[in-house]
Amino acid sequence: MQIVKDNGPITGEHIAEQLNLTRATLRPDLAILTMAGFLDARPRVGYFYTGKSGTQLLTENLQKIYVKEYQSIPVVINENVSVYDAICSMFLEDVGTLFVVDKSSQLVGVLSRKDLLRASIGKQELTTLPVHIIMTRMPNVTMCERDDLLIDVAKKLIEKQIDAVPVVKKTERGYEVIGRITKTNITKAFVALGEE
């Protein structure tokens, strides 16, 4: 790097003839600094050092991951399901959240572990008392879309608190929800940026 710092741009033959290496033996190793950003490469003309620092190219990289490429599947529940029946489907399907829909299956509302836990220590009978009653309701679900940042969706977990959100898609009578996004799909996305 410190070669073509100083000397771009300048070819691979040129490179190999300061560190007396061959072309190939050079190769990968240029390839690697190419994909990386720390270089750029043009043909006939030669290397040159592109001036980007490692947390330059980190951040340009998450500028290009997207909700879609980490959202995992949403439990879904009725908002007239009991507050009983809530709980056991988060432990079944071992999730912190549930998205709660109408009967015409669009979000009306969010229900978080710490609902749950707060109604259960409650005097009320919870297998009757249905989830509408104490879900986080519409328009106050922080939600997103598979086509935004997940740099962004991450801000929104931190700024609000809030283990997970909903991926909806937008329809005539209001949102469907496609996907959710948690902390533990925005630890997989730092985890496979790192190991690139």
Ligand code: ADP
The other form holds:
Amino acid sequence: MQIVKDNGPITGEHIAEQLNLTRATLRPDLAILTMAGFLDARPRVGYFYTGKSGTQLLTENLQKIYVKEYQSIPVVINENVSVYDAICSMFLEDVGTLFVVDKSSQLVGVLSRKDLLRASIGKQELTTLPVHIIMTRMPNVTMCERDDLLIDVAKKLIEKQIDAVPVVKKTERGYEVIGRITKTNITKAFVALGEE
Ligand code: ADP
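If the one shown is the form predicted on its own, what is the structure of the form predicted in complex with this ligand?
Every chain and every other molecule in the complex is listed next, the one we just looked at coming first.
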């Protein structure tokens, strides 16, 4: 990097000469520095220093992570399912948020752990109480799409103080649930970014 900083633009051969290495030995290292964004390469001109700091490159990489790369499989239930059965689904499927759909599979609401806890401490009969009574309903459901930036979804989770959003696809009748993004997915992206 110092050689390129001082002499750039400089060809691979000239860098190799200065280091007493062959061009072939150096090639993987130059490829890594170029991919990471520290150096740039122009055909027939050579390598030059981009002048970008690690933080700048991290920000640029963050702006390239899309929902579709990190989304996981959604767990959906019908709006007429009982609160009791929804609690069972939450345990069986091991998720913290359930998405509620109508008979034509269109999104109508969201159920969180606390929604189910709240219903459970009341004096209601859980086996006959349908989830549509207690869920957060449309149009108040925060959603995202496959091609949204993950950072924008992370901002929504913070702003709305929620744990998950459905990934949806617009249909003629409403929205079809095709995935989910939770705080866990965001954490995975965060770790991957740190390990890159
Ligand atoms: P918990 O209640 O288990 O802490 P959340 O923080 O995700 O989980 O949910 C808080 C409240 O926000 C609940 O009433 C829930 O119905 C609602 N909620 C959860 N996800 C969404 C969403 N994507 N859009 C709108 N409301 C949501």
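Here, rigid core means the biggest group of C-alpha atoms that superpose within 1.5 Å across both forms. Positions refer to the first chain, counted from 1. Model, not experiment: these values are computed from the prediction.
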Next on the checklist: Aligned on the rigid core, do the two forms place the Cα of residue 184 2 Å or more apart, comparing between the two forms?
Outcome noted: no
Checklist entry - With both forms fit on the core, is the shift of the CA atom of residue 174 between the two forms 2 Å or larger? => result no
Next on the checklist: For residue 42, does the CA position differ by 2 Å or more between the two forms when the superposition is done on the rigid core?
Outcome noted: yes
